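Only one chain is given next, in structure tokens, and it is the form predicted alone.
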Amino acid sequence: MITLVYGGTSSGKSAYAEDLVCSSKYQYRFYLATMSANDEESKSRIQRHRKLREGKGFITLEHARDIRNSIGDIERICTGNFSTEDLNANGRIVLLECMSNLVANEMFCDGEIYDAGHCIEKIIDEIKELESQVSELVIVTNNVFEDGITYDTETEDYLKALGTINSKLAKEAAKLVEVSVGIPIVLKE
């Protein structure tokens, strides 16, 4: 099951998603962090985010790209504690934070700019694969489409890719929540 949490910058979407996961019944609560540590600012933000998660019961997995690889990490951590059937039924929840970072990391890496269509397909396939291995997948994503600014071609391609992925996930999600000024608005349940 997918829950998609959507909102603008500093809207409270991440706090809402964390609270949702922390209040869940699942024994294993994974935080799948997608921020890439490319410079001092991002390294500082990652450290701040780690501190904010302390004491919340998260098992942090860091995968800036190729989130399919997190499945092996989850399996290694959970092995021996539950049968696969039990784990899929009620054992683990994953919070993916956040889709906008993941899309950027997949499109712009190793000094290359990858095709948006390929990135969309790859990310959606990996989301489906991850979803099939956990009880619940909570995905945080950004609304970056209302600023009215004209961007260069690469940034426009990124925005279109993020928008396409957001739309596909919204259709697949069992629950869709928009968070605005800290207030969650359930759009689909």
Given for the second form:
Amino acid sequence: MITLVYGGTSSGKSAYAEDLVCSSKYQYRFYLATMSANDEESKSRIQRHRKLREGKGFITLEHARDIRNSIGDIERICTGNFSTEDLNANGRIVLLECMSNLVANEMFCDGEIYDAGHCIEKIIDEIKELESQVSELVIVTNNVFEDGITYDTETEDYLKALGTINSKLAKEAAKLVEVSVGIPIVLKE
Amino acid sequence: MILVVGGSYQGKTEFARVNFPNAKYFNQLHKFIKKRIEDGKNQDEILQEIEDVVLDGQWVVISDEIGNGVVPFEENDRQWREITGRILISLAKKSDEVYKVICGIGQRIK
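Given the form predicted alone, corresponding form predicted in complex with the partner chain:
What follows is the entire complex, opening with the chain shown before.
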């Protein structure tokens, strides 16, 4: 089951998504971070998010791309902990934060630019695979579509790819929530 | 306090005038925040200054949502988006009512 959380910068979408995960009943809470720390600003963002998650029982996994690899991590961590409790208690919930970074990391990697269509397909396939291995998958994604500016071809290709992925995920999702000024607005349930 | 947010030119002010004719207005909050950042004020100081005004009496606060675009190239613009977003979250928490206006239509979200 997928829940998609959509919002602009500093809209409160992460705090909302984390609350959603923390109020769930699953035994394992994974935080799948896709942002790579390559400058001071991203480092300080990552610090801010780590602070937000502190003490909430998240197991952090870091995959800037190829999120399929997170499945192996999850298996290794969960199979080390056998429990006799019911299935729900043994369940796994994953919070992927965030899709906009993942798409950028897949498309623009080591000085190369990869085909948008290929990236869309790869990401959707990997999301489906990840979803099948967990009880719930919460995906945070960005609204970067409303500044009215036409950018260079690479950026426009990126925007189109992210928009396409958001729409595909929304179709699959059991729930779609937009967060605006910290307030959740349910668009699909 | 009533908070009205939305994109540019969505009819936020008109919506507020029609629905809350007797209130006092703090319009273009995002531009006020930008000026204060340029004056060297930090997020907490700006929020405090706004709250000192709008928590007293019947106020309608109107602001553009400016965080729904591509990450700006200039650091100042990035900082402005973040501070505006965080201040709006704080104000929304203290608001009795929050409206998001799209194409002139206001949707009550709180």
